[in-house]
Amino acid sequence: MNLWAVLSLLFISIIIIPNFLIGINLFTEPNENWQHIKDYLLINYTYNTLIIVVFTALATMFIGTSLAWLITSYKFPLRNFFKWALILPLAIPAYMGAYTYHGILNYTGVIQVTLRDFDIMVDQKYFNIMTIPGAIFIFTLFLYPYVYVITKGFLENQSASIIENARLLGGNTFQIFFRVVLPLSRAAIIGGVVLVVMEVLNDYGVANYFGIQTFSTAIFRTWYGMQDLDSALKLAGILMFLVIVILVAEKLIRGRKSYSSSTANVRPIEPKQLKGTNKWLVFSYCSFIFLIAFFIPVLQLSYWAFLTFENVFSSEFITLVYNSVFVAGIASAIIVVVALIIGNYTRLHRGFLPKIFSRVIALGYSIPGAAIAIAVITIFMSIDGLSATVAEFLNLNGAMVLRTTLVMLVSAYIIRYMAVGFNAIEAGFEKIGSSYTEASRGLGMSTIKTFFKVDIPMLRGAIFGGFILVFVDILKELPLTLFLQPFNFSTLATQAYRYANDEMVHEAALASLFIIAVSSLCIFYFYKILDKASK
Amino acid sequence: MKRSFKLLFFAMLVLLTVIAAGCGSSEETDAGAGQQDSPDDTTAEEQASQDEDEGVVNLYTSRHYDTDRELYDVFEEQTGIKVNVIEGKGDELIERMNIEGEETEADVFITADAGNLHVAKENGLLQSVESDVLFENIPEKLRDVDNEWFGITKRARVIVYDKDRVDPSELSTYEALTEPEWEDRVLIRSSENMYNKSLLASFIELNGEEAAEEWAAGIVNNMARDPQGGDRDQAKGVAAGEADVAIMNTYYIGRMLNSEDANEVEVAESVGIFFPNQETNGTHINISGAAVTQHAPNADNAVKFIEFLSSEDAQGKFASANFEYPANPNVEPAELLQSWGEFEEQDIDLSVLGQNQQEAMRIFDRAGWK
């Protein structure tokens, strides 16, 4: 066991403990509530959840991959803008997107009001977004960038020669997409889709607002409504089991194949100029996605923020911005570092343990935020208890108290979002392969030196990519922040939520816009660096 | 590239600090606690020297209104007691206090819905308070029998109807909405909503379980659409002609009438408010309430704080800003509320809203109320 293994083991156990607490509940004796849940609810939960997950996965896979491919391999108007702008929907929390689209489409929304100005009354059911298809629509719009970013990153750096060869061999656009791009980038695509699926499985905001019963809403309903933590944890356990199945399936689909380039001349793909109708078709497609997934929601939120600005904006608001950026920044940085350590370990060591590590790490993402919160708070209580005992033993007045501090909140973020950072880093490691590392080791450099001198510079893109994804995710995060916030500490997300939850969506707009603005800035800034770095 | 190194270095540093803080907790207290004030020392000292220093009151609340914040500021000014706030949903805060147990830092728990308050009491999270001020300000029926919680605002759950399509004379009781004539004409939000749970819980108390279940099934049968959205969405559904009546809380109408969005005002103006069951057992009311927690480190301040919330000044603010009914009978409701008229309230012990909550949930599930 070297340092890497010890550190990896340490981090993994931090992540696994809450999961373990939940998993163990699957095997406890069911109570009478469980029978009730099985009789009246379980089928419905499962059905709704599966429908939403499957269709969202398909839709995000199609949109994300097609955009990534069009943008990497063709030139068309505004391509350079779309390149990063199409990531921006990630800056909008899905629940906020849901509030916004409902706001646009409902009876007092801009569309119906305008129609009424022309004396057109519409049947409400055509404007009802609070349905299962509506939820799929929302999730697709705001989650497809996961697939887009990861696939684009892969295509840009990996596929040049293959795609160009396919072109030379006379493949047309569709053939190249379905027979070359999709199979080639399937590991990247699936990596993105898995993130989408886990995000959907874990969603509470959208499903709750739309009144759709899913596993996630069921957990809260059972836990709080029925006051039955045991049954709630059972549901969470089933959800976790489902995620493990998905993760194993991912591994199987990815198979043993790795497409890392073995030659030194990894070069970016040379995009081909599109002409005529095709050019405008592709342009319209990109514009359409950008409009509905980013521009329109932001426009609506801006209008609401304009209406309520005076009521909502105060000096306290600046604090909110600071708080949000601060905790998200710290947690993201830690996640990236831990992901690098574990990623490096699992890459360099074959065997059972490393393999398990890389899968287990994703589990935090599968558990409902509130369940993680419970686990984390329990753990910190015992840490505090321990520290109190030690303090007493040493005859000190006062021990260290970590609960109700930011340390607890940040730890919870790390457990929850490790998977996002790790996926990005792992993909990065896969891309660079191990030949450089082996060469460096062969030339007599130590693992640590190799790590800093060879691996890290090559992983730059993955590191920034992972950081962005985690940072933006945490900025939007809700259940954990709500549950574990220290006294007098709020973030933009919790403020937006507190308004929206009290049905004051207009007042929530300003905080939401700030989340979107900060996230967008990060995406833009990091994108520019990445772009420069890759040239 | 250099930048990325810097970032990574910084991140490493942060990580190491956190690890050091985590692993070396005992050493840190060993070295530092004697001379320096760790955060915990401060609170310990504050508790010890409460007579000199006015101290703090730690609040767990599920009410997130800006007016509430303004009230806390007033309290701080008047007493010098600092109000620390953690906001969250009522049931989440209960769960948090459950886990924290004796170690909790919460002094006061405030939440909407008597059901939640009862659950907190059942979980042994609250303590009985003997305060003449509170006994005077809050009527007996809005308090817990053991004085473990005190109502601070009242909310009425009523029938809202379209002024054009429905004549108020057609309306009478909640029960009547299950009649065939109301088929596909009723809107109400999901069974997950605590206001609905408490509403059904009150019916279990007043009419018995069987009748309550019949009522839930009857409403499901008459729903114009599957439950969705919040209370405001029910009013919009009525205005849009999706249904003719909706069951919702009055203060949402108050807020919509005062919305900065002209379209919402229009919706609110197009509907009327009907207080049901005036000839029978009264309109369902619920409360927001405050309680001192069982293990409150600053119990005296907590009592002072709740007394302040029950005072006429504070109650006036509650009543005028959020369109709720004040709990203190000496305070007049806002003008808008007065314009809706007076009404008979359900005469039940509000604790039953909590006692019957689980049964209510099961009934909802059996009735297929989403």
Contents of the next structure:
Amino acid sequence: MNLWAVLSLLFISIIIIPNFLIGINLFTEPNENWQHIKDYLLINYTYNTLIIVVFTALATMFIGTSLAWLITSYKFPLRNFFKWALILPLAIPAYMGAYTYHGILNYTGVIQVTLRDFDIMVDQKYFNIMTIPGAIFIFTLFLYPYVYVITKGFLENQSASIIENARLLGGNTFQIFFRVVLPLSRAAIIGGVVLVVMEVLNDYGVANYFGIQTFSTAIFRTWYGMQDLDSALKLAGILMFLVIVILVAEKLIRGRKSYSSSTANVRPIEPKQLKGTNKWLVFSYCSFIFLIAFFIPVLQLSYWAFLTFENVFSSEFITLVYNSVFVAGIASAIIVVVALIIGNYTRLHRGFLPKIFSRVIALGYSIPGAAIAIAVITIFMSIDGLSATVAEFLNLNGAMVLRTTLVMLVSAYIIRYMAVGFNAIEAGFEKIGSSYTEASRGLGMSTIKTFFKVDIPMLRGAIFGGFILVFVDILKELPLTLFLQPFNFSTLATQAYRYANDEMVHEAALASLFIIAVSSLCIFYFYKILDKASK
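With the form predicted in complex with its partner chain already on screen, would you show the form predicted on its own?
We keep it simple here and write out only the one chain, dropping partners and molecules.
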């Protein structure tokens, strides 16, 4: 086994151990707290979580797929703008969207105040968004881009001849969409919906702010409220089991069928010019989604930031920006380095082990943050306990304590977001191929020299892309950071959460806008890069 394999195995172990710990804890002896949770609360957690997951999945599937089809197949006013603008809601974390819409719709919000100015009194219950349907609405608005982006990418690369043949056979727009496009795009749509489901299961901010009992909120309360690590681990184990069931179901639905074109002579779909009423109907639909999913929340946050700027913008805010950028930068850099090592190993070696490594890396991203946090806490408590024992045995003055440091938080980020960085690096390796590496080895250079002098310069784009993808994800991350942040350490995301929880939503606006601005710039950059690469 060479150095690449040893390092890869070491890093993969860091991802496997927490998940193994969560799984094995399901079979340990239950305590009284767990018996109470199982008898009185577990059904409610399961019901609420499943209802939100199922209806959010259906709603994002409808919106994401319909937008992808319209943008890919038709020309209408501002189509080129909507192509990338409809991705922007992904820059707004769902919990920030929840704060914004609650602020807009509550008694003192702009809608009810405006209506009262015209002597129109409304029943508050019709504007109460802090319900399960409200949570589904929020998740749908800010997560549909996952389905939209993946489905649009798939449709853009499909052969136009399939659609043209369907038209020649007499199919109208609806028949072509339901009988040709949907079956063809099934794998892409399911892939996008699974990402949405993972994000909903990972959520803590929306459910907690709306007071909805889900698995994530239950794990948090069991740990912080009861200080019961065993019961929290059991809840995390059930949540992980639920995720595995969803992933297996996805594989079964996809089956072994291939949905890609069987010929290399693929001609992209040529958009058809829409005319008359249809043109304005499609334009209105895209405009409506963009307005409610991005423009209105950002406009509202900008207004609140204007009102509270003097109170919020201080040295403390600068520290929050520094903390957020620092911890996201450190974790992203480590993830990229580890992804490069594992990616190079899986590329150079064929066989069972490299294939397993590629699959295991995705495991971390599929497990919700609250579950990973509980597992990481358990591991670091064991490490600290072992350190204390060793220190006592060696008569040392102090033992190493890691669970109150950034090491624990960064470790959790690495476990959860390794898949994001690895996918970008793996795509880069696939793009450059192996001919340059083989030529370099043929000229007598070692694997390590080839890696640094040949592969790394050619992978600059993928490395930078992987870094900023992970960076943006960590910048928005809430559950892991809330669980594991050291004492007296906050980020923009956790500070915005605290403001909102303390009924100071206006003060949360500036931090939210900073995160949204950075995320939007990164999304725009990726759109331009991907669009350029597809031409």
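What we label the rigid core is the largest C-alpha set whose atoms superpose within 1.5 Å from one form to the other. Since this is a predicted model, take the numbers as computed values, not measurements. Numbering follows the first chain given and starts at 1.
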Shift of T491 between the two forms at or above 2 Å (CA, core fit): yes
Superposing on the rigid core, is the CA of I132 displaced by 2 Å or more between the two forms? no
Align on the rigid core first; then say whether the Cα of S324 has moved by at least 2 Å between the two forms. yes
Could you state, for a rigid core superposition, the Cα shift of V420 between the two forms in Å? 4.7
